[in-house]
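Below sits a lone chain in structure tokens, taken as the form predicted alone.
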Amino acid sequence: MKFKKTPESLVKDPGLDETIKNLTPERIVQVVNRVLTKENSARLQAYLDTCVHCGLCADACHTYVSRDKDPLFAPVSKVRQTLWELVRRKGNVDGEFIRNAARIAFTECGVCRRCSMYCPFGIDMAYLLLIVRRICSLLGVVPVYLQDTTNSHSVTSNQMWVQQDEWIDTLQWQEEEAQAELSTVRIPLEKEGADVMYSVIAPEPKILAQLLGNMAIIFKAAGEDWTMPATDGWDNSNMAMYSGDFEIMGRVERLHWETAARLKVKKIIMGECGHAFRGAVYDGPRWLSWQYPPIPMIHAIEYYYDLISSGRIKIKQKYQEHVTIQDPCNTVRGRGLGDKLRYIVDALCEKFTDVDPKQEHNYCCAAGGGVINCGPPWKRSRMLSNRVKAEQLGKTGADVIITPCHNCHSGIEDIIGFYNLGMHVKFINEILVECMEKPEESEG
């Protein structure tokens, strides 16, 4: 097959580039041979033998949308462009093929899972894309960007770099800030027994600080009894899972539970992440042959709906600015958080206008499922492809939009810019803090 030869394909990117160069014939049907019948069998051939190339899943990718109904963007062609190929040729491709694979499904599919709900078969489609960068990440072709994200997992057991000392430093810093505040505002660091274990992404210490602060101050105003780690095991993030390096994606993850395991709490309450709770719910166990995950997890939005609607937090004010969400793909189409997400913006927002489409049929931030990680080489195509997003939120007239994910507050800033939409992105927290009341209204 030849690949058209678009803008795209013209990226300079040395983790697609070099690698490549390092490939044998050999090496290449080895691992597609392993991948295709040793990690993946009947479902695999059952989504093979059931398609039928009908194309009904197209208008469902933001990506075929935003780029005028390109055909080469379709997710069914996506797939034909790679895995069918694979399959076909039993793994006997070159260098070059594996690169353009590699470009398709690390930065034009964000594995987002819209497309499979109109699909009249209901075939996985992101599982057939991350076979596909499973086989890449085997033969060591990923974008640099984001396997510097995984070799930082590795190494650091997070995805930025922080180092344990930095980790405990920001804990210290934010409980002070915090206490500007709210003076009696802790961070219990390994508190055995602890009702709740709180767990975050590696950018919260890194560059979103004020987030560990916030929550802080929730956790005191709902009289919550809880804790935090001092060592490795703190990062729920996992770039490791869409990177294709399933067996550091595997080691994170019971790091993370052996951590909360450790401190005997009763549950895991994680922040506002959507691909986290993915990877430590769903992906990271079953890699793990674990049924179900050791120890409760609740994602934010679903604490956030449990303390207003139960009245441990009583809102003082509403927040005036006029609102809109975006409802991420792993937290709403995959774990069904969507009227929660409403209830909650409906309790602290004075005007709040909804997307159309909206809740499971909302479109993806074009950031999640690692393409965001893929870099600054990527970002023009990765802002191409979610025209359709831009034209979306631009429709609601709204000043703010509400993000409860990292990658989705990151795409959307980078929608926000590209589009020149002028608008402002926030976490839930952010606002909460904001519109609560709290236990003690003097300064720290």
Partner chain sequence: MYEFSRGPLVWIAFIVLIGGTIYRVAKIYRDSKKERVVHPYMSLSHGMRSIAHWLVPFGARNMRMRPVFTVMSFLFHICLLLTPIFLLGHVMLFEQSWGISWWTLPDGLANVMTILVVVAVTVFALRRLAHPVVRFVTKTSDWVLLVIVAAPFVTGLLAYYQVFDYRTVMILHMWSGALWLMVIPFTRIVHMIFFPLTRAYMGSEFGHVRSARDW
Given for the second form:
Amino acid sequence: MKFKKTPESLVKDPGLDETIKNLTPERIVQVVNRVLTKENSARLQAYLDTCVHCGLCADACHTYVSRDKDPLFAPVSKVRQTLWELVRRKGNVDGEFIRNAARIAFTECGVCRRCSMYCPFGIDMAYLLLIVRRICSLLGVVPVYLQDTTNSHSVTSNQMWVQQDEWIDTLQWQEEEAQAELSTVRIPLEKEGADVMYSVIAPEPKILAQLLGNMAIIFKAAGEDWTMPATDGWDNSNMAMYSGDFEIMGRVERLHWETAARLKVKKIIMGECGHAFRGAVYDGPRWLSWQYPPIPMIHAIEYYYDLISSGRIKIKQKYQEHVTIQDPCNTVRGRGLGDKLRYIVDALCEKFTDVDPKQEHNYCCAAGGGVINCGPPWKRSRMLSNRVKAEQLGKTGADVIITPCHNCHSGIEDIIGFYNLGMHVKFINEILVECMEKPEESEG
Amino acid sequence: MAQSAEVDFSPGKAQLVDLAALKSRFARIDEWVASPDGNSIAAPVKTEEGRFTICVNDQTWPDSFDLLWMLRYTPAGKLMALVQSDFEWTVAVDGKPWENTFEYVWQPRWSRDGEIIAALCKKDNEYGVVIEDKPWENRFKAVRDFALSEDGKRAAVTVQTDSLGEADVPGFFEGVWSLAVDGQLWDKKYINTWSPIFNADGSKVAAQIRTDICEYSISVDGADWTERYGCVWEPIFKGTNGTVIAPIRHGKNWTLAEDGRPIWSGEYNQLWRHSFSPDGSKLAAIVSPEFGRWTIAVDDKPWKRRFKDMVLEPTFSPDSKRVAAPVKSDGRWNIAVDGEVSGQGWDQIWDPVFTPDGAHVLAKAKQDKGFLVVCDGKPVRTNLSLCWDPIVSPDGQHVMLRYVEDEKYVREVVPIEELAR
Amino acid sequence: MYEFSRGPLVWIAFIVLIGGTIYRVAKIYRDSKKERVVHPYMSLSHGMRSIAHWLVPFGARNMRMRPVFTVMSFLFHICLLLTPIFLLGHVMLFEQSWGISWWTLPDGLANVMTILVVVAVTVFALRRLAHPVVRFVTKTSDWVLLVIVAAPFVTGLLAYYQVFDYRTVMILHMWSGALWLMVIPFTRIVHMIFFPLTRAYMGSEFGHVRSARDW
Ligand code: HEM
Ligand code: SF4
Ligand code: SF4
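Next up, the form predicted together with the partner chain, please; the one we just looked at was the form predicted alone.
Complete assembly follows, chain above in first position.
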């Protein structure tokens, strides 16, 4: 089978173009066999044998729908171009093949699992494409920005090369910032025996630090007994899970859980991120042999829901802008939090128009699954892959899109720009802090 | 462990400090810490806007700082904190800041006896280690994992050897990570290095290394094991002969290897945090013998009892006969001793504390908002608003409890029979 | 030849079908145990819930999005499975051999159902040519499979209407029917066996583990 030339196959990325030059046929065969026969068995076999090549999964995929139903972008087509061939040829493929397989698996599929809800057999295409990613990762053929993120995880256990001192410094600085808003606010560091460890992803200290300050205010208002670690292990994100480096994924998740255990907390509450939830609650624990997370992990959506529905936080004045929602795949399809998300938005916002399709059926933002982390070379492709998202959001007529996930947030922001939607994205965190009653006010 | 030899273990209960009275004195009081002899309690306090100091019992330190955190008693009873003045950070010990100041200083560590204090530091955008106010002469692009020898004289830290441009993946895979011991670099570089550890006399250092995308091993003083594995975890040294033991992964299973040769035949889903008994005769580790089930294995023999949620690092009794570990199943934490659990389970639990003869096990725990002390699975003090680890007297006859009750800091020494009844 | 086809061939076909099915299920069971992360997450209720949604016409969003195909697919599968089992001719054979019998389809209805299968296969075949995605993922084996699936129905019709030499057509019918049964465990028709397994797994992962719906 020859790969068809698409504009995407011409994108330059040294992570793919240069690395394939070092591949030897023996190495490829060896890695493919290792992954196909030693690391995977029953599910791979069942999925490959069961698929009746019916194409019913096609319309589930935002890349396929957005690209005028180009058959190359249907989920089953992506598997056909990659895994089927690797299996059929027992790994006897060349570097060019691996390059294209990497392009498809890393940049044209967000492993969002929407298609497995559309396949009559429930075939997990995301799992199959993650197997392809695993092979590429072991061969060292990974988009350069994504690999760099994984490298950062391997060294720092966080996603953005944040130094240990930078992390602590940022928290101390955010504490002061938040005190301008509410003078009694603290960000308690290393408080053993607190009820809650709050964990976030590296972009928060790096570029969106005010989210940390906001959270400190929310915790204060809620009367939460919480802490954050002043050591590595504070970052709950995990791009190694998506680059196919499961050893680094496991290492990162282990440190995250052990940090919570060291701080002796009852649970972890995590910020608004979807993939981090998936890594910490599903993929990470499984690789490490935990059936479920060793310590309960509460996603921000669940936490805000609890705060608002129990009255621990009261809404002073509703947010006035016309809003809609982006349902993040990994917390809505991946945790069923769609109803709670809508409860929060109804409680917080005056005017809310829902998306269609919604909840589990929502389209992926096309940024998750490591796709946005493939970086600038692939941005245009990513935009072309999600026209359907622009149309879906545009139809709501809303001005603000609430995106309780970092990947969705950045991905949707890009889509707004590319398709001139004239909308804005916001985290719940930002709206909640703006609309809630703050303790000093209620005392005063 | 505290220098419990010098500590007064005569039975009795004393309310040493009235914390309620202090509340009105300060705008903000952070987390309290109790001294190992039980006589003092200290916390960072805010004296006026932007000024912090330490309040020990009801006395404040003479100096105050712009910021102050990470207040800790070392086992020797030294009270240290990380402090900032005029945008410069340093370590303050018993009220006195070190002479050297830094852009940042963090991750304090101390010698086994708690006499020597060290930390990571950053100056002019370069990173290093400072021990007892003496910074390393050599500094590095970045540092990460940090170890101090037992006597506190030597330090090892994982360091980045060369700078990398943005997203320089090929450069990264050339290997830019190594180990610096007392400021001197190993002459080898690796893709990654993690978790350095000294042997007992501080003469050797071992660490995890990564030599290819999915190739891991152990290096001792820069001499790598010849074997490569799918993954490894933290190595430890064995006794005095200096061999190194680490968990290794081959295929999907984990086992323990000594200097590259497997020494356990058990194939575990997971294995980590192994440690020797004080007499060096037994080796215990956290293992997962079947998926989603955890326990402790002693010399390759897992306890029969399995725990679903989590098992933490095992602790041997001082006589090396018994092993205990915090375990969690169905959301409840407990202490398991030799595979048996007797307590009802709590929200949170701390590491077990054995009596010298191993007959009794104590631990601090937390249920809802209240702390408690547990002895042999039975709560012996409950509903405390704060509490620290119990300390057993060297003769094993008495236990010192340190806690806060009704806003009073209490030091109580109780005969062990009274608790173990 | 005719006698062999009537007797031993049927035996062989069923033995291969049943033996093959047992083999496939046993192997996938063993392998899935080895994979460790499959069984601990299985949930009977969530598995059944998912299977139910996908066995009921229009039970899933994807089915509602393409009503014509859904009707076609369900008619195809129903006719495909029911016609051979409840065909008067087949039941008579069982009665002659083993003395057991059961309810049978009226001839006219059976005829219509057989024709429906052939029509459906034709539609599937045309869809394989017309739909770009399906076409892109079609392998030669898909065509062979469609032929194998259609063959017993086509030859059955030919025999019923006595087109060509009846005896030859019957032999072809029996052979293609036997082939049909025998390939089930070893080709993509294994989807009949694996459907409950993959569905139950996905249903458990979605419902039990992730508290979400997968239909
Ligand atoms: C209870 C058992 C079975 C179930 C649940 C099942 C289910 C399905 C499903 C969900 C599809 C996907 C596409 C569609 O809906 O048409 C399909 C397709 C198909 N099935 Fe089945 N099936 C079963 C038995 C069989 C048997 C026994 C055969 C033939 C011997 C068969 C032949 C086919 C064929 C040929 C297709 C492909 C249609 C195409 O080319 O697009 N099925 N089946
Ligand atoms: S992007 Fe989502 S819908 Fe598309 S193939 Fe990947 S997992 Fe399936
Ligand atoms: S994955 Fe499922 S929906 Fe897609 S072609 Fe295969 S069987 Fe059909």
